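Presented below, as structure tokens, is a lone chain in the form predicted on its own.
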Amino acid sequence: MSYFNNKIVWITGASSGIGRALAIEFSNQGAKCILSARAKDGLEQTNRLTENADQNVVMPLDVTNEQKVEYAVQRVIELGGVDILINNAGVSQRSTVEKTEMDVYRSLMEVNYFGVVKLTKTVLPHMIEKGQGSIVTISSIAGKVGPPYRAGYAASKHALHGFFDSMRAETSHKGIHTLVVCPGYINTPIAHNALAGDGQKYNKRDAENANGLEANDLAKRILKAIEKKKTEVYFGKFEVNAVRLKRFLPGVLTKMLNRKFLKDPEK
């Protein structure tokens, strides 16, 4: 029997990409999924792709709306609570520091950091009361290494590591498992939905993501990491080596990232 059989898994950002792949994989493993994102149509499409769509719950949610987050958590508790929370809602960025407006940075932090913190804080007391639960947050390799065109995105993901490292230290003895997942380039629509410097959608496809790890492969690896109670994991292709380079050869990494930027400096 699967470790995830009959577990209730709440996935944010479930309307596409990594969230959709996770919903399908959890469903394959016998879990009941609560699917959240702003786009109801996308959530319903995700649900139709799962094996047990009749058992899942489609629950549209904007994680930046604190009142709606509180209402959603209360509803989830009434439905039976949550065993695994997947903080996957997020938005990326494609613009230089020079060309990025401050409102874009604020938007990135609201979705990628404050929205995650609010949902986590609201769910956490109920998991502590039960004495168990997994809180899984999808960060990024950019949460460890800041690449070109993603300063605000990288900052929001870096912030998640500090928050969840502290929370893990405070709650692991209470039965709470905290996992931060750092994907590299994943073949999803993340670039299309990324914010340009003026706050509009970038609406283009990056070759890096198009050639990246497939989302379904990533989802399988994430489930294994949850089952093994990992605390921080890195998944991708060659780009995951940037984490080691930053630690041991930071000067080399700086030169590599600068060369990468100079090849295409006009985003």
Ligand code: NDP
Second form
Amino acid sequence: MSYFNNKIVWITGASSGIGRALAIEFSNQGAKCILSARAKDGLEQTNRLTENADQNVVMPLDVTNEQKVEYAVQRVIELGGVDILINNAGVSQRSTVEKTEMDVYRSLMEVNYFGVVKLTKTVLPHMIEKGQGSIVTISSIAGKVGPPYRAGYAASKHALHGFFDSMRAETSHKGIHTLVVCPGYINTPIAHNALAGDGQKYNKRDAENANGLEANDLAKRILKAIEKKKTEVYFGKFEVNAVRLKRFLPGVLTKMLNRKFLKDPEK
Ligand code: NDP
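To complete the pair, please output the form predicted together with the ligand; the form predicted on its own was given just before.
Now the complete complex, all chains and molecules, led by this one.
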């Protein structure tokens, strides 16, 4: 029987991309999913694609609304609690530092960092009370290495690593498993939904994402990492090597990223 059978898994950002693929995979393995994001129709569409739609709960939620997060956690506890929280909701960016407005940086932090912190710290006491639970957060390779056009996104993802390293140190003896996942390029609509420098949707296809790992492949790897109680994992194609290059050959990585930027400075 699957490790995930009958587990209750709460997935944010479940209306699209990686969140949708995770919902399908958890459901295939017998888990009951709570599906959250802002778009109710997108969540319902995800639910229809799952194995046991009638066992799942569609719970629209904007993770930047602290009051609504508290209310949603209360509802989830009343419904039976949560075994695995997947902090997956996120927004990317496609704009240079020179052309990005301050509000874009604030919006990215609100969703990718403060949204995750608020939901995590509201769920955490309930998991500690039970003496078990996994908190899984989808960071990025950009959470370890800052690529061009993504300064605000990379900063928001880097911040997650500091937060969760500290939280892991404080809670692992209480039965809390903390996993941070760093995907490389994944084939999802993330570029379309990314913010441009003026705060509008970027709304364009990104070849790197289109040629990236498929979301269902990533989802399978994430489930294995949860089962094995990993703490930090990197999944993708060639781009994943950037993490090791930064550690051992940082000058080479800088030159490579600068060259990549200069090929397409007006992206
Ligand atoms: P998508 O744009 O396809 O999905 C993003 C999801 O986040 C959507 O379900 C969206 O739903 C949700 N979301 C955005 N803002 C909010 C909010 N305020 N409250 C609740 N939900 C929100 O992108 P991906 O599936 O690719 O991205 C999922 C995660 O994976 C993100 O954290 C991203 O940074 C990360 N990632 C993705 C990579 C990739 O190459 N695709 C690589 C590395 C990391 P809605 O609009 O309905 O609210």
